[in-house]
Every structure is written in C-alpha cells, then in structure tokens.
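Read the single chain below, which is given as structure tokens and is the form predicted alone.
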Amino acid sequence: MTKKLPAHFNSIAVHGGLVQAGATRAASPPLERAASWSPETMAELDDLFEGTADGFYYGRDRSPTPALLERALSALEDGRFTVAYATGMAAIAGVLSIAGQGKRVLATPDLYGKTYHLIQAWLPESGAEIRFVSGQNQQAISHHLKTWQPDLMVVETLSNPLVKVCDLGWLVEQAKAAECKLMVDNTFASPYLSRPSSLGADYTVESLTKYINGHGDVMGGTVTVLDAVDYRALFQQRSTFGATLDPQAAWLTLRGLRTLGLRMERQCANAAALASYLAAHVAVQQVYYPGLESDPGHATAQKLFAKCGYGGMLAFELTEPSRQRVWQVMDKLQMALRAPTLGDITTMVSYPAQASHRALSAEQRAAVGISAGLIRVSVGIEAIEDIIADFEQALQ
C-alpha cells in the first residue's frame, strides 16, 4: 500500500524520502550506487527504455536514490514531476535547452550572473531572441507579453544578489494569458518560503547546493514541472547531456532536506535581525532585505511569504563604496566565511562583483545595481549575538 504524505511542510520534508516500496522498511532513505539494473525479461526492459514502465535500467537515466529525492521535492514544491540534475546551472540549462533555444525569451536582468550570461551569450547562438525587463515593472512586462509574445519568461523569486521580490501570482496569471512558459529560479527562497508550482509556474528551479541540502557538501539542482510533456523533454535532455545527479549527492540532500524547515526558520530570524542592525550602522549606506519596511519589495514579500519569514539572504552597500574597503571588511570577519555560495548553516559573505557576477562587464553590473561597495550575506544558524558581533568588529 502506498503511504499517504502528511499535510504540513516540515512533516513532508521529514517523511517525503521515506515513501517507497520494498520490504526493508528503512527508517532513513537508502543509498543505492548501482550503475545498471537487469530486468527479468526483454519485454520489461523495452518498456523501461520506452518510458511506459516505472523502474530502473541505467543510472544515467534514472536510479533509486535520486528518484526518492525527486519524489520528495515534487511533494514539497506542489508539483507533479521533478528532474534532478548534477548542478543548479545544469538544471537551468536544461530548461533553456527545451524551452528557450530558437525562441523568444523575456528575462529579468537581475539574475544570477551565470544565468544572465547563459541567456545573453549562449541562447542567441541558437537563434533565440532575448529581451530583458525589470521583474518589478509590471507595465513593461504586460507590454512585452502582449506585443512581443515571448515563448519563455525567466525570473527569480528573490533576485541574486539584491533580493528583489517578484509578484509570482501576478506573473503566472500574465504568462498564462499570453501562452508564455514561466521559469522561476526559487533558490534564494527555497520551497520553505515559496512554491511557484503551486501558483502555476511551468518550471520551478532549485539549486540543491544551497538551502535544500544546507550543509555545503553537495552539488545539485532540480526542475519541478506540472506537465508530463515538459517532464519527458527534461528527462531526455538530462540523459542526452549526461547531467544526472549522483546517488551519493541525492542521499546527502535527502538527509539535509529533512531539516530544511527548522534551518530556514532560524536563518530567516537571524537575517531579519542582522538586516535591522546593519540598516542602523553608520558604515552602511543601504541594506537590501525584503523584511525591512523600507525595502521597495516589502509589501509584495508580505503577500508572498510573510508567514514564514523573508529569507536568509541580504546584501548591503558600504558608505565607502570601493573594492579596497569591501575587502578590508570581509578580511576582518572572523566567524563568517568568505565563500562564493549560500544557504549553508554557516554565515557566508561574498563579493558579487568578484564572484557571482564576475562574468558581467562593469557596465552590465552597474545596469543591474551591483556596485563596487556591495556585499552579499547568506545568514547562518549561529547565535545572532555572535553574528552581529562579528560584523560589528569588521565594520569598525
């Protein structure tokens, strides 16, 4: 008998990877590292190749432990199908491959730097036409959807690195009316804060490397979809490009997933406290965090996910906006780690101009608001008193 999933987020996160067939009744998700499986008959193998039977035959296409993770993520995201990839960028490239090549693509400019570069530099080689428009400019989005009629729109729930908020409900409505597919990179929010699939987004992308795993020892990404045709296209694309998630990474991610809600609750609370502290600091010119009432996206963020918090990511601008000053502050931090990633249980800082958006020219960075004085912070689960004390001594 198939076990029914519980109704609440934390319960689904804990039990999602345990809903499985088999006689062992393991109390934790099993790790299976086989590269291939031998069906009993050639007819059964043929059905597996055709995709008309549920099972396993070759690890590049599908294997048990990643399949458990895909099932768990589908439940958490309120989607029908999930395809797990070797990295978050492989997941994004997968969507762009099936929905963007040779098509018209409308994207927000304030994307993760590698995503921006992929859309701006790689997609046009396939004959795709690209236009960028602010995710907060609803008038411009409506105009482009009606007059230009794009095939795909690409947005982030919370943008990297300025944590700008998109009104996902409105975007889904507009995209559906224009018959335009919508891809949402939900990495900064995680399914704890936002589930774009539940609103009708066609593709919800997560970087497993970040909050979902949460412990800095995994690379991976997922795409959750609502449509079986989209799922099959992504499945075939992943197999063809060999971008399949390794079973060990899937197993570690399943372990991290079980505490996602607890970790995010603490990280949201810590980020809100740190943002308030930095906003009052004389060495800080501006703080970007949607939990602050002064933030332009605060009202939208309240509507989308205020019941859970406003996320664990923030960015701030120094009053002395120079690379020399940024490096001085970051080098003085004693507990926060200097690392080009996010979503771990430890507090981490990065310099977007040097790391996430390094591939952009100075002019492109300026156009999306990334200055020489900007620091991005991924707030961890440490005691907030220690986090604030660390930034206090570094900013002196």
Ligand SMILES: Cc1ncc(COP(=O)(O)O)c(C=O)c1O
Given for the second form:
Amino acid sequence: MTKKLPAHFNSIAVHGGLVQAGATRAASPPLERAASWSPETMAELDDLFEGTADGFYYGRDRSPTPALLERALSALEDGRFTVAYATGMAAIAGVLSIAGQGKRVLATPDLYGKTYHLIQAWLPESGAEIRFVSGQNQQAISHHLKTWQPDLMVVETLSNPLVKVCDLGWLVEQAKAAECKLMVDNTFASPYLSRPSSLGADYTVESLTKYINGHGDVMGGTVTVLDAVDYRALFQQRSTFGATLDPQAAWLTLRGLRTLGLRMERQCANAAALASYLAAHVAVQQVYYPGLESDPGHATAQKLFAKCGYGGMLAFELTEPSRQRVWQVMDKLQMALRAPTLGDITTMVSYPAQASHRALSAEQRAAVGISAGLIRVSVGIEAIEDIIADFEQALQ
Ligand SMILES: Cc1ncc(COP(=O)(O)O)c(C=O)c1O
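Form predicted alone done, so how does the form predicted together with the named molecule look?
In what comes next, the whole complex appears, and the chain from above leads the way.
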C-alpha cells in the first residue's frame, strides 16, 4: 500500500522516499549499489527496456536508491516526475539538450557562470539562437515573448551571485501565453523557499550539491517536471549521455534533505542578521540580499517565498573595490571557509570573479554587475554572534 504523504514541507522532507513498499521495509532508505538486475525471464527484461513494466535493469537508466530520491524530490517540489543527474550542470545540460538545441532560447544574463557559458558559447553550435534579457525587466520579457517567440526561457529564482529575484508566478503566466517552455534553476532558493513546479514551471532544476544535500559531501542535480513527455525525453537524454546520479550520492542526499527545512530556517535568519550588519559597515559599499527592505527584490521575494525567509545567500561590495583588498578580507576570515560552493552548513565565502563567474570575460562580468570588489557569502548554521565576529575582524 502506498501511503499518502503528509501536508507540510518539513514532514514531506522527512518522509519522502523513506520506506520502500514491498521491500524489507527498513525504516531508512537502503543503499543498493547494483549496476544491473536480472529478471526471471527475457519477456520481463523486454518490458523493462520498453518501459511498460516498473523495475530496474541497468544502472545508467534507473536504480533503486536514486529512484527513491527522485520520488522524494517530486514530492518536495510539488512536481510529477524527477530525473536525477550526476551534477547540477548535467541537469541543466539535460534540459538544454532536449528543449534548447536548435531552438530560440531567451535567458536572463544573471545566471551561474557555467550556465551562462553553456547557453552563450555552447548552445549556438546546435543552431540555437540566444537572446539575453534581464529577469527584472518585465516589459522587455513580454516584448521578446510576443515578438520573437522563443521556445525556451531560462531563469534563476534567486540569481548567482547578486541574489536578484524573478517573479516566477508572472513569468509562468507570460511563458504559457506565449507557448514558451520555462526552466527555473531553483538552487539558491531550494524547494524550502520556492517550488516553481507548483506555479507551473516546466523544468525545475536543483543542484543537489548545495542546500538539498547541505553537507558538502555530494555532487548531484535534478530536474523536476510536470509533463510525462518531458520526463521521457530527459530520461532518454540521461541514459544516452550517461550523467546518472551515483547510488551512494543519492543515499547521502536522502539523508541530507531530511533537515532541509530546519537548516534553511536557521540559514535565512543568520543571513538576514549578517546582511543588516554588513549594510551598516563603513567598509561595505552595498549589500545584495532580498531580505533587506531597501533591496529592489524585497517585495517580490516576500510574495514568492510566503514570508518563510529570504534565503541564506548574500553578496556584498567593498568600498575599496580591488581584488587585493577582497583577498585580504577573505584571507583574514577565521571561521568562514574560502570555498567555491554554497548551501553547506558551514559559512562559506567565494569571489565570483575568480570562481563562479570565471568563465565570463571581464566585459561580460562588468555587464552583469560582478565587480572586482564583490564577495559572495553562503551563510551557515553556526551561531550568528560567531559569524558576525568573524566578519568584524576580517573587515578591520
Ligand atoms: C545556481 C547554480 N546552479 C547550478 C550549479 C551547478 O551545480 P553543480 O556544481 O552541482 O554542477 C551551481 C554551482 O555552483 C549554481 O550555483
């Protein structure tokens, strides 16, 4: 008997994909490492290959532990189907392969550097036409959707690294009216804050590497969809390109995601406090955080995130915007880690010009507002007093 999932986010996170019906009924998900499965008859194997029977035959296509994670993610995201990949980038490449190759693609320029690079430099080789338009410029988006009629639009819920907010409800409406598919990279927000599938977004992407696993020991990505045709296309793409999520990574992620809500609650509170502290600091020129009332994305974030918080990511610009000064400050941090990732339980700082947006030219970085003085912070779950004390001494 398949039980109905509970109604609230934290309960779904704890129970999604927990007990496998018909198996040993272990009270935590089993890790099955098998690479292939042997049904009793050739006819059964044929049904599995054909997709007319539910089960497992070859690990590159499907295996039990990643399948549990996919079920859990579909529930958390309010979607119907999820396809798990080896990394977040593999998930993004999966969507671009099935929905962007040779097509018209409208994207916001405020994207993780590798996503921007993939769209701007790699996708055109397939014959795709690309246009970039700000995710906050609704007039320009409407104009392009109506007059240029793109096939796919790509946005991030909260952009990397400037934490700009997209009004996803509005975007879904506009994209649907223009018969344009919408891909939302929800990595910075995580399903705790935002579930683009519930609003009708066609492809919700998460880098599992970040908040969903949260403990810095997994690489992975997912695409959650609403449509069975999209699911089959992604499934086939993953099977052919081979960027399948490893069972061990799925198992660790299933463990990590149980506490997503608790971690996010703390990270949102810590980030809000650090953002206010930095905004009042003389060594800081500007803070980018949608939880600040002065932030241009504040009202949209309030609506989109239903007052659950504003995320654990922020960025700030030093009054002395040189690489030398940034490195000096970052090197002085005692507790925060200098690391090119985000969403872990530890506070981490990264220098976008060196790390997440290294693939962009200096001109491209300047065009999207990434200056030499910009520091990105992924705020962890430590005591806020210790986080602030660490920045206090580093900024002196
Ligand atoms: C917003 C965003 N999306 C996707 C990715 C890619 O995820 P992964 O590193 O798991 O490939 C990243 C990585 O930093 C990211 O910041």
